[in-house]
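What follows is one chain in C-alpha cells, specifically the form predicted alone.
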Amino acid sequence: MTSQTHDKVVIVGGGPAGTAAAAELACHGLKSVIIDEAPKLGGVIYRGPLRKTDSLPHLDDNLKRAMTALQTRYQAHRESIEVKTQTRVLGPEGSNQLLLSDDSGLSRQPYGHLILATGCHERSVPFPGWQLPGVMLLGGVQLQLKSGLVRPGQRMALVGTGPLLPLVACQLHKAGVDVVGVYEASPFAKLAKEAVALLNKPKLTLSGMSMMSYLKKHKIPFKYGWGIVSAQGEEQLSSIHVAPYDSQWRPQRDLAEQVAVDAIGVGYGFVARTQLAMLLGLEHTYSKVSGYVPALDEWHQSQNHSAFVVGDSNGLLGADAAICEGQLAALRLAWQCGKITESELFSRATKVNNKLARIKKFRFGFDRFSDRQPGLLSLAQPQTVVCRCEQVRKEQLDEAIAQGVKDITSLKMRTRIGMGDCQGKTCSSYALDYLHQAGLTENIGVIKPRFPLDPIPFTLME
C-alpha cells in the first residue's frame, strides 16, 4: 500500500458536478484531484462511448453538445486537474484520507478539502419476473447504448415514469431496436398541469415535444397511465404484461395486455448515492423523491464535516443543476481559501443560483408528475424476491411486519434484507417504501453502508 500527501481538493466523481467543480476551482488557482471508477470523465450521462466510433446516430444533438461541453470544460483546465480513473473509493481511512483501489493495488488519498459528487443509482421495483435476463433498469439500457455501443435487445418495451422514457425510446429506435411500446405510469392530464413549470426550461420542453413527435412519426405507441404488471419467460424474457394504472398506480389486471419482447427497460426513478457520505458520518434526512440525502447548507457544505456534496448525490435534479451545484461549492471553497473576496463570491454565486432556481422549478414540475404512488408496491406477489443478494421474498417482509417489526434495522435482522454484497442498494428503497405504507414513518432508520464499499480482492492485499 502506498501513501502520499498534498493539499489539492479531492473530488469523488467525474460527472457534470465533479468536473464543473474542478474547472471552477482551477479558475481561482486551486488544484484538484478527480477520482472516478469509470475509464472516462463525464459520469453516466455524459461519458459517451468507451471505444472509438465514427458516428453516434442514436444520440441526439443536445446530448452530443453537452458531452463536448464537459470535455471542453476539463481540457481548458487540465493542468490544474489530476484525474484518477478506474479507481474506486472504498471508504474513509483514518483522519482526512480515503482508501482507494485500482489495478495497481490499494492506496491512501489524503485531502484537505473534499467534494462528493457521487451521483445516484436506479430505484428497483420488484414485480413477478423482474429477475429474468432481458429485464433491465432504464439507466442500464442507456449505458449499453451510449457507452457500450450495444443494442440491449431487438424487440423492446419501456415502462416507468419521467422524461427518460421518451429519450431512451428515441435512442433505441435510432440504434435499430424495434420499440413496441412505451408505458408511462402517470396520466397525461397530470403532465398538462405542469405547463408553467416546464416553461422554465423552454429548450428542454421543446426537445421533449420533438421526441414525442419522433415517436408518433415512427408509430411507436406511447401510453400514459399504463405500466408493468409482470414479465414472463423460461431462460430469457419472452413477454410482459402491461395494464392501465389507477390514480394510485395499482394495475387493472383484468385489462392487462401481453406484449412479446426480448428485453425491457424499467425506470421508476433514482436514489441519491450517499454511501460514502454516510460512512464519513454526515447527517442525513429522508426525502421521498431521492431517498436519504445529506443535510447541507446553501453552499452544499455539511455542518458536521467539512465535505461538500453536489449533484444528484444530495437530491435528484439532473445534470444542469449538478453543474451549478459544483460551481457553487467550488466558489465557496475558493472564498474559504482566500482566493476570492466575499463580494466576488456573492456576485458570481447570484448568477449561478438564478440559473439553478429556474432548473429547480422545471424539475419540480416533473417530480410532481412522476410522484411515485403506493400502488407500485402491489406489483410484487408473496413469492416475488425483493432482495436479490439474500433471496428475501415479499411474504417474509409481510411476516416480519405482522410480528411487530417497526424499523429497517429490525427488518434487516429478521429477514436478512440488505445484508448482501450490494449493501441494500437494490432492495432498501423498496423496504423503506413498504414500511411507510404499513404506517411506520417515525424512526425507521436506514440500512447503513459498511466499510469497504466494494469488495477488496485478496490479490490487492498482498
Given for the second form:
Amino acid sequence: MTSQTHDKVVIVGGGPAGTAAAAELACHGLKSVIIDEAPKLGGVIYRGPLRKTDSLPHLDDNLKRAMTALQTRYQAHRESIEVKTQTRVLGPEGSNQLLLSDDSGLSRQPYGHLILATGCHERSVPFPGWQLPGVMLLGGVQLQLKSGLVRPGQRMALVGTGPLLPLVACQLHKAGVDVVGVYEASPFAKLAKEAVALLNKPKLTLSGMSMMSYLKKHKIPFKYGWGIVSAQGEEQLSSIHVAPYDSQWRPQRDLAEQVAVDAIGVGYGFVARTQLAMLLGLEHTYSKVSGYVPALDEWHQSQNHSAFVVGDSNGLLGADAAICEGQLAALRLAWQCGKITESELFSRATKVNNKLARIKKFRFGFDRFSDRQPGLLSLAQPQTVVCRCEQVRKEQLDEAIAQGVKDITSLKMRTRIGMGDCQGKTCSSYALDYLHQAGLTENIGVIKPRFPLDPIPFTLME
Amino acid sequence: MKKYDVVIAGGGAVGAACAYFLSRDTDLKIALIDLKKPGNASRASAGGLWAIGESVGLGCGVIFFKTLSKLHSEAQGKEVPVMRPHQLPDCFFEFALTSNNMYPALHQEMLEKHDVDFKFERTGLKFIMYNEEDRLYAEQITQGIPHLADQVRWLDAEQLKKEEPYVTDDAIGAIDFICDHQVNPYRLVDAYLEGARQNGVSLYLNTEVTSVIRNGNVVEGVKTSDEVFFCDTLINASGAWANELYQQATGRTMPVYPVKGQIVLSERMPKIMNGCISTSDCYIAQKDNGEILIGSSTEEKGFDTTNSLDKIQELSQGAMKCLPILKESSIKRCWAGLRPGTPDELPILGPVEGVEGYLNACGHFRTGILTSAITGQLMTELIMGKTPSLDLTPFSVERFEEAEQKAG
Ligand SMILES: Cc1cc2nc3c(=O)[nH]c(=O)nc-3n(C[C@H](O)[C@H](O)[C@H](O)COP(=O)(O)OP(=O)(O)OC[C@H]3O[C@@H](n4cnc5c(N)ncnc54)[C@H](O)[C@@H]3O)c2cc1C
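Target state, the form predicted in complex with its partner chain; input state, the form predicted alone:
Full assembly next; the chain just shown is listed first.
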C-alpha cells in the first residue's frame, strides 16, 4: 500500500502543464496524483467558471476548444490520475513528502517523483493609487470574468503590455463592459519588427489580428506607446492618468490625460511561481522576463533534487508551451522508470520539441516587444507604498540603498519589505528590479520563501 | 591585495559587535567579511536578552535540557550522551549579566550617534507555572541564585492574571526575571553594522572567506574567491562554521557545531503580551510589530535548516496551552537557524596558544545575541593590549584540549 503511493508521481499544479504531464504518464502506465488549490483542473487559463453554466458568451471559440481539449486529456486517463483539488502544498516535509492542507486538516503526501507545474503570478507595478479598490491585475480581471462570471467594472481601461491586453479587452466588451481604452506600453514600430517571429504561429497571429479588428469595429481605442501614470479616487477608483511613454517607458507627464473609470486591469507581466521549488532547495537563476527560475536540463529536470519543473513556473511561455513541457518531463520520467525505450523517448520527444521550438520563436518575439523598460520603476513616487503587507514606501528603499544596502536580504531586514503574509510575492520583483536599476546586480539574492507557503491556523497543530 | 589591522570573518551578531566596538574605540583599519549562509543564527534568533533566564536553564535552556534528558533516557550503552550542566557556572552569569547591562546605553548610543533603532524593549521574562512540579523547579532555580534575589519577582495566579491577562487560567503563578528583556535581533546586527560602517569599517557582505593564510604559526590574512586580505589580527566570528576557519588557522580542531533551532511565527496580533514568557514547553515573545514568536527546538542535525512538522506542532501546542487566544490566529511562517554549540555551553573566546594573529569569538550557542556586546568589548580590549575586564580563562579553547588530554 505505502510502497504504491511512493511510486506515484506527484504533480503540483493542475493547469495545462500538470494535466498534460499526467496524461502522458498515464499513456505509459504511470499513475500520478495532481494537487491543486483550485476547485477544478485547468489552471488559471482553462479552469473556466466555478459554477455550472451553459453559455459562455464572452469566451472565444479558441479558448473553449482548448478547455475541452484539456478536459478530454484528463478524462481519457482518469483511472490513472488521482486529483486532489482545493488542496494546498505548504512545503516539503522530510526528504520525500509534501505537507498538504485542505478542509479536513493537514496531511502528508509521499512522492517517488515530483513534477512542479505551479504556474506564475502577476507582477505588480506600484504607481500612485495602485492600492485603490478597482485597480486590479489583468489576470485577476480575467479570473472574475471567466471563473466568477462577474463583470469587474462598468467603465474600464486596460494598461500594460503583451497579447493579454487585446484578449481581455475583447472578453470584457463581450461581457458588456464599457472598455474606454487599452494602453500598450510598447510602440507599434517594435511590434512590426517582430513580424517574422509572429509568423511562426500564423494561427495565433491571425487570432490576435482578429481581436484587434474586433476592438476597432467596436470603437475601442487601442494606444501603442502609452501607459499608466497614476490612479485617483476617494474610497474607490474614479479616474486614472495615462500618458505617452518614451522609449524607456518613462511617462511624459505633461502630456498625461485623465480618463474616468471605475475599474482598470494592469498587466505589465508575470513572474514564475517558484516558491515551492525554492523551499525544496532547487537551484535558481535570474531571468529578466520571469524572475528567478529553476536551473533545469533539456528535459526540465533539476540537477539537485531531480524534480521536474514545467510550464510557466520555469519561465513564461504560455499554455501551449506548458503542455509540451509537461509531456517532455513525463516522457523522460517514463524512460527513467523503464516504461519506454530510449528510441521511443527520442522519437516522441523530437516531435514535441519541434512544436515547442516554433512556440518559442513566436513567444520570444512577444517577449522582445514587451520587454519591460526601467521607466516603469519610476512610476512609484517617494511616498508610494511598494510592499503592501508591511506598508513599505519607496523612499525607504532609497534610504536603505543610500546607506549601503546591496542585496535583497539586507533590504528586507532594514525595511521589512517582503516580510508580510504574502512573503514577498507582491513586492519582490519590484525590489529586485529596483536593486538592479541601482546598479546592484552581483549576489543580490532573492527573498527566500519560508515554510509554510500559506498561513495555517494554529488549531491545525492541535 | 588589501591590508587591514583587523579582519573579522563572520558578520552575525558577534562579528558585527566586534566591528562596532573596535571601530568605536580604536583607530584601526578594519574589514568585516560575511557571507550569509543558510542558517545564520543571528537572523534566526528570537532576540531574547534573557541573562538570568538562559543562565538558569529557562528560555531555550529548558527545551535544551528536556531534549538532552530525553536522549539520555532513550540512549543505551556507549551512545548515552553526557548530561550537560543545567545551571551555567558563575563565570557565565557574570559574562551574560555584564553584557545585559550594556544594552540600555548601547540602544541610546545607536539611536543618537547612528540613527538606528534595534528595538530594545523592557519586558522581563516570566516562567509560567502550571503545577506543583513547576513550582518546585522554580524554587530550586531561585535557591541557586541567592545573590540575584532582587531581580526575581514571584507572582501568584491573581497577579499573573493582572499582568498577563491572556495567559491560561490553569497557570498557578510565575517567577519574573525583571532584568531580562528583548531586542529585534536582525535590527541589532544591522545597527552594529551600520554603526561600524559609519565609523569607517569596510564591509564585504555577500563575500565568503575561502581560506586562511598562514605562515608558520602566524596567521597573516584570509582569501576570498577573488581577493586577498592581509591583516595583523583575524577574528573568527563565523558562528556554527567556526571550526572550518579554526582548522585552517591552527591546524587543530575545536568542538563548535550547529544546533538547529526551529521557530514558529504568528500573524500580527493586537498586543496580548506585556512581557516575554517561558514555560517548560517553549518560550513566547511578542515583537514590536505584533507578531508572536515561539521558540525553539534544539536538534543536532548537522547543517540542515529545514522545518519539520513534529517540532512545529510541539512548539505550537506548548504556546496554545499557555496562550489559548493563539487558536484564533495563524502561523505565518517558520524557519530554522544554527546555533554555534559547544559541549559545555560556554563560548570560545580569545587567543590560541602557539598561534599569532588570531582570536576566537565563537561558540555563543543560545545566547549570542545577549552576549554579543560584551564579546565585542572584550575583543577590543584584547586587540588594544589591555587586560580584559573579565577573566577569559574559562572561555579559552584550551579547556577542550586539556579535557581531551585528561580523557586520553
Ligand atoms: C532559533 C534560535 C533562537 C535563538 N534565540 C536567541 C535569543 O533569544 N537570545 C540570544 O541571545 N540568542 C539566541 N539565539 C542564539 C544566537 O542567535 C546565536 O548565539 C548568535 O546569533 C551567534 O552569533 P554569531 O555571530 O556567532 O553566529 P551567526 O549569526 O551564525 O553569524 C556567523 C556568520 O558568519 C558567516 N560565515 C561563516 N563562515 C563564513 C565564511 N567562511 N566566510 C564568510 N562568512 C562566513 C555566516 O554565514 C554567518 O553570517 C538563538 C538561535 C537560534 C537558532
